[in-house]
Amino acid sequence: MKRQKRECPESSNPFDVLSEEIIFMVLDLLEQNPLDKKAFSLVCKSFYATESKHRKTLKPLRQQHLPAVLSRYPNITHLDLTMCSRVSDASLSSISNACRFNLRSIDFSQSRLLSCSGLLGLAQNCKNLVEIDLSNGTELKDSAMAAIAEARNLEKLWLARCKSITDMGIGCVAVGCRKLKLLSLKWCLGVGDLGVGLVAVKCKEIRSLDLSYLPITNKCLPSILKLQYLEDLVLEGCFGIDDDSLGVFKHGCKSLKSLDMSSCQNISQSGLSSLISGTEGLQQLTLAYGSPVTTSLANGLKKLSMLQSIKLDGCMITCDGLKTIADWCISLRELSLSKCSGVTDEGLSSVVMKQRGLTKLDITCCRKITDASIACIANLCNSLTSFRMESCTLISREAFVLIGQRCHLLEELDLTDNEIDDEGLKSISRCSKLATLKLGICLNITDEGLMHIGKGCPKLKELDLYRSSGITDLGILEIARGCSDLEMINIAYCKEITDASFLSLSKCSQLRTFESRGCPLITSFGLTAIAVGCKQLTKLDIKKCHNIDDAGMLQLAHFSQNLRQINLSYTSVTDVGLLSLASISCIQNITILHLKGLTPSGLAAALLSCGGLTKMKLQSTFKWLLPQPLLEHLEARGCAFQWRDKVLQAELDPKCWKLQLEDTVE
């Protein structure tokens, strides 16, 4: 008997049998590319409705879209407004009304001209708000802080570079926001001992406090160190704190786990010992660009048996100081000696021999170390996941082979400006977990070495080949074939690169940052391939790619809808290309210097079309050619102009450029 086929009614939707929870699980897997969720929501009405309920985070491109977008997405808990250069009171009112019960986090860090009344409405209506980022709000006054103080449940507040805020405003926050656990006041130059002291007295639950570059003295320190939950304290650049002011402290802060005292030039061993006394639980210590690291200073660390990370960048350090650190810090996992003078093979080897569990090591610009140190590191530190050694000029080509043979767990490797060659790259290709590889200004590498990387490092996401002039299309082809998850590549000034490389890289669909300035053989044909294949591209630098013209811009405008930043200087783009580029809704940052085909009228039309523009770098001659009312209108809309008087310079040969750089450093 013939089995009859069961037919569904024409009006039924097969997806209706799926529960909302199952569809939510599917949507959770579509987080990487926002366009995927958009496509999902267009499948059918039920998917459209479900996607609206599922979305918890929102990053609108324009403030004028907020009412409609918030109406569609009623369950938003995190609102990122960094794409909106200006947020009006009307927009803040829409947020307050639409997200009254659900909103927990909002980011204004790139938004300007926020009003007190708008912030007050937000703080009063959104009772569950726990995180606000107002960083870079240079126009914010104490009245704005009084408004923020109404957010009684606030736990995290970022105010970095809010330079007009004073002790009075911070006092309002301290009194109103008693539940604060994180507060960043970096570069709030109007805040002193009084404001910080009030925070310490009123906000007893503070766990993270950033006071970088504040004009504070010893007066507020007693209250800070009494905070029983304080874990992270940043005192970078606090020049008013010295040894005398720290000498009165004997018990320190027992809960402290991370301390940053970078650029505190007036604090020596005695002051440091006073501050960290009683902080046996300290795990991270940063003393970058501070006092010389001698034996006496290192001896002050002997009680910190749980210390896992030390950053001494830019310090003068003695061999005995390094040896003492090796003796006392038995649990060290991270050591940063970037740009430290005085680091030698003897001192570095003494640390490595006793700290074999190191996972992160930075010896950038330690120009006295040789192959002996690298051999010691490679043989003893097999757990390294991050190794930065830019400009270690005394290290020979053979030493890099050891790194690949021994350090198989590496995920980040910075070899910028070193003597590595193809044999070294062949060895490093054994590091199959490598995600970030920097090979800028490595003049001895060629396509042969890069082919090994492409075959052996499939997890590579970032590759820097800046001014590595031996690289051609063949090497890039192997990278594109083997590293399909590549997100960032820099091939600037690799002058043998042609459109063939762009065609190869167009297969890397995850590519977000592409820097190819100074590649004279590139044309709009190659750029079109990138635009079509790399739809997640957000940053593009094609400066000095003279053969790229309007044809390339037309393709970017059509396919690269996520593009936010572009440098078009010295290309052949004209008014037509720039105007087409202005149609990209995400575009925020444009640099255009020395465009011969650009006219004042074409530039004006493009500027008016870029509704979300926040930064524009232009030749200073245009400042007098553009109508003043237009510039005022754009600045009021949130766009900052940078005017440059840069003259056209001839490009140097890579080897001559490197010699000139070395002369400058010396």
Given for the second form:
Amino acid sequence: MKRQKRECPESSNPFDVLSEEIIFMVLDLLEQNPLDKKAFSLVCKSFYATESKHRKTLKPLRQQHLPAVLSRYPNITHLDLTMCSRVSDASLSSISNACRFNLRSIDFSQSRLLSCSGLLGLAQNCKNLVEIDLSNGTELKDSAMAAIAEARNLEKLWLARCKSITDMGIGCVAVGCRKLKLLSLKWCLGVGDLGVGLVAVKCKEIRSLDLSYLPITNKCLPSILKLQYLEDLVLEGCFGIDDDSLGVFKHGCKSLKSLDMSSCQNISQSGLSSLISGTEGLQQLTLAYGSPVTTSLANGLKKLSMLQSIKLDGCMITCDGLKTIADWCISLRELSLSKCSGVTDEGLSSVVMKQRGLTKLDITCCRKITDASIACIANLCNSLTSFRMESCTLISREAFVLIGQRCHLLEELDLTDNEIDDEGLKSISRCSKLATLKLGICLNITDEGLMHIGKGCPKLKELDLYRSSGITDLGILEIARGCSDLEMINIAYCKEITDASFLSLSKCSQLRTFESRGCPLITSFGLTAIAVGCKQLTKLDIKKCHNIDDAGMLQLAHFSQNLRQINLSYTSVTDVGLLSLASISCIQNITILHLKGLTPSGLAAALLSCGGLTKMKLQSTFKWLLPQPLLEHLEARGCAFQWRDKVLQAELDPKCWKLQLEDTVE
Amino acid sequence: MDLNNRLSGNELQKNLSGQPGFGNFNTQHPQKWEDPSIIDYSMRIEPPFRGFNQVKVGQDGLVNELRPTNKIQEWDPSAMLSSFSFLEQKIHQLRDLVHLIVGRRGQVLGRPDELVTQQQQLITADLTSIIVQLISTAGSLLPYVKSTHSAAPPSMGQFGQLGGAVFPSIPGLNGGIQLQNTSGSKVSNQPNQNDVSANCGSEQNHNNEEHDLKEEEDAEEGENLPPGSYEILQPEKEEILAPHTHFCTICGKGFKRDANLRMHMRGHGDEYKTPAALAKPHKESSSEPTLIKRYSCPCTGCKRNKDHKKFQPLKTILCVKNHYKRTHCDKSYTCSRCNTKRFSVVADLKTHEKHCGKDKWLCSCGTTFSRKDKLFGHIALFQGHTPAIASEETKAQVGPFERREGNQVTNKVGSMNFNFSPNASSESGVQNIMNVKGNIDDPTTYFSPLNFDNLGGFNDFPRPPFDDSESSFGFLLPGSCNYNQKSAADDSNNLA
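Could I see the form predicted together with the partner chain next, after the form predicted on its own?
What follows is the entire complex, opening with the chain shown before.
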């Protein structure tokens, strides 16, 4: 502050009396909208300097400007490079030179093309690096792992989907990074028993280990279970682990709190019970898509008195099994039975009777459930905060009234594809804490019900009205009025929706995701309103809005500077609109199928000017129309192309569509 | 060098008997402290020598007064007696030495300090040796206190081995002694060459590790016979190393197999051509229950030796042969392909040659493995070793290893004993001498044959898990590990 005074002695800037710490605290409150801080920094020189000193995290859009940006912000501790699909050696070396000892966390999870010499420089220079996310580094080789192993202080390392890494690379990491607390090896198909075993031998401080879909067998389990601090173990889809020899483990891992054994097809109740023997502290157990849940399997849970959450998605469940679970668990908070066949009223009621403290319940696609269960749940589980019951087709419309009457604490409610009507919605509007409401394919609801929701649920952030064809502009108007915090709305295939809805929704300034597929009445005018009003918009889907044309795109390009993902298929946008869209610097993901006004040269120009493009979905005819060198250039820049060969589809009536859906289900 | 160095049991004995005045070495004090290298030699008394030594001493009547009344009990009194005599002798030496120093003090005043330190080192070394001997003598009683019937094996007398006296082993005894054995034999040959060469020492350590594992695998599958339920045979070293075991009584030609001998015998006359003579000789009288035969290694202190506390018998004579060659003999067969790997058993060489060059699993210490799991076992065991990735991008590799090179070399030598280059051998020489210093003084027991890493500068590679006896006596010998490093290294080079 003294320095500032020297610069402008006669300044009457009230900020001069504030200490830097206080300004920092003010800046902390501006975290929500990145543009606010930007605006702050542009006020004057001293604000600019203060903001530079204050910023701790950085998420650059382009790697080209990294050296300049890093010299502006000297105190960066967290660097998020997920927007840069390619991080070159030069950028890496500028990072490692600029953020020597400050950098603690770096995220490369979307950068596929990293060289190991760059990583080595980073690991050697940034000694205080604690977290590295290298997920999706499908090109990373063992040599890159050897480089990472130089980061001796590393505590968290994500290597999901690094398919080219083998035991050797993991071995290097295990030896080099002795302080690892979290390691994710999900989908690292080249890593087997030896690598994982070595990690367990060398990194004694591991707390969280994700071994999903690794080709590991029982051999590495003993050393894993000996890890003293292991709390979270994910063994999802480890087909190599089976019941044989699991009986050897008389003493499981005592510190374990969460175990995920989803899709372990070769594990039955005997193997499971020996694996969880001794893990008295287990709080969370996930056995999705595993062996049938019977009484004997449920009996294995007897000793797990701390168990709070059980996820059995996709399992075959017997009624007795469910009853046994209800008997053994002392205080269950979360139960997920989505897509479980065999869940009946009797079984579900017995659980609900015993476990009244349930806060999260998922009975998605439990198609045998009737009103009886719902009555039971509504009466006994008053503390439910999340209730998902998509496609429970036997439940009548009266049952939903009960839910609204009893479960006032609900924050999340999924009623997709149900018989709920306006009466039900009126009742549910009593849940004033509701933040997420999914009403997709609810053909019985109309504007009237939605009006109640708009009035009663001011905290609503997500609303899904996909194919709920009874909705018109009136309902949306009420929602836009009542729920100003709305962040995501889906009005796809609500054919009655017009620009009026868009106009009213443009008041929801927090809107980030907007889906309005198949709303043929929408024009560029409505889109402009959204673009002007919703500055935060990041995802936009206007597929099959035939009336949207270049005018809308021009406005969108001008106002929606945060747009990342857009679907323009079947609209009337031409080269001009696409080119203007390309000027949005954030844009990463574009889908353009069946765009009549698109020419190869226009597309090529747009592609060239979209510097940050990572994913492009195009009609496959363009593959031959675009020059090959251009495609190669774009791919080298980090853009992935998806070529589609879809025929034009005629649009169906919603009821007809649902009938068709039911036919395919049955 | 190895061939020369590694004497067969036969030669060794000859050497011994050719040096009747072994005891005399110990009394040559003046020479001793003028030529420090001799200290080593006087202390490097290995088991056969011990026996020999003690017999000598006994005959000389030096300790006769200690001998008389002790009747044979469950422990071996003669062994204890010999320890006492050894102790007494040592103390005498030491006293003489100190006398000499005191006597010379006046004259020495003007002399440089190094002489004084040398003297101190000498005394410390001798004291250490005495302490070790005392402890081991006391320790020899332990097994008998615990279990009275695990006494000296019955077959001991029959096999009257080299040393004669067999020392009961004390806990912590381990297979590493033979290193000093051979060095001892060499010492007796050439009194001035004071140490086993560094290289062969390190090889042997490595060797022991490797094959102990191998044999353990063999043994583990095997039975767990209670002691006493089987008869222990202990072939002599000569017998083990003899190329042939079956000899023609007529012409003296030797054969490896009895069947070949029988075939050979046909040439000596028709009487050997009868089916009865050609038939396989029958096992004698299956009617009476014969004790199962198990074999013991003649090397005292070896786990396979019947006196070892955790004795694990060998099943067949072939096992004894292979064990003895692998563990206690020189690796005289070198792989012709890689010129690095050496073996003491031809079959091992052949097995190796089949796979040589296919070793693709590489550790940062330079060791190669033909199997990935072996590499990972190795890395799990040794701290600081990491998988070496043969990468196209050498940059990534060069950086880290260049920086650590200093450590790397010593570590290779110190903990792995893989490096055979002359450069490294000087360092490993230090290592081994140091090692020996810590252990030599008790002829029968070497507390930690593998404690090769008590030098400074090994912090980066903390000791391997199996080395838990932290240089039992290293602390008693401050600085004693340095004073003959040069000569050791030189010798090793000469020998090579």
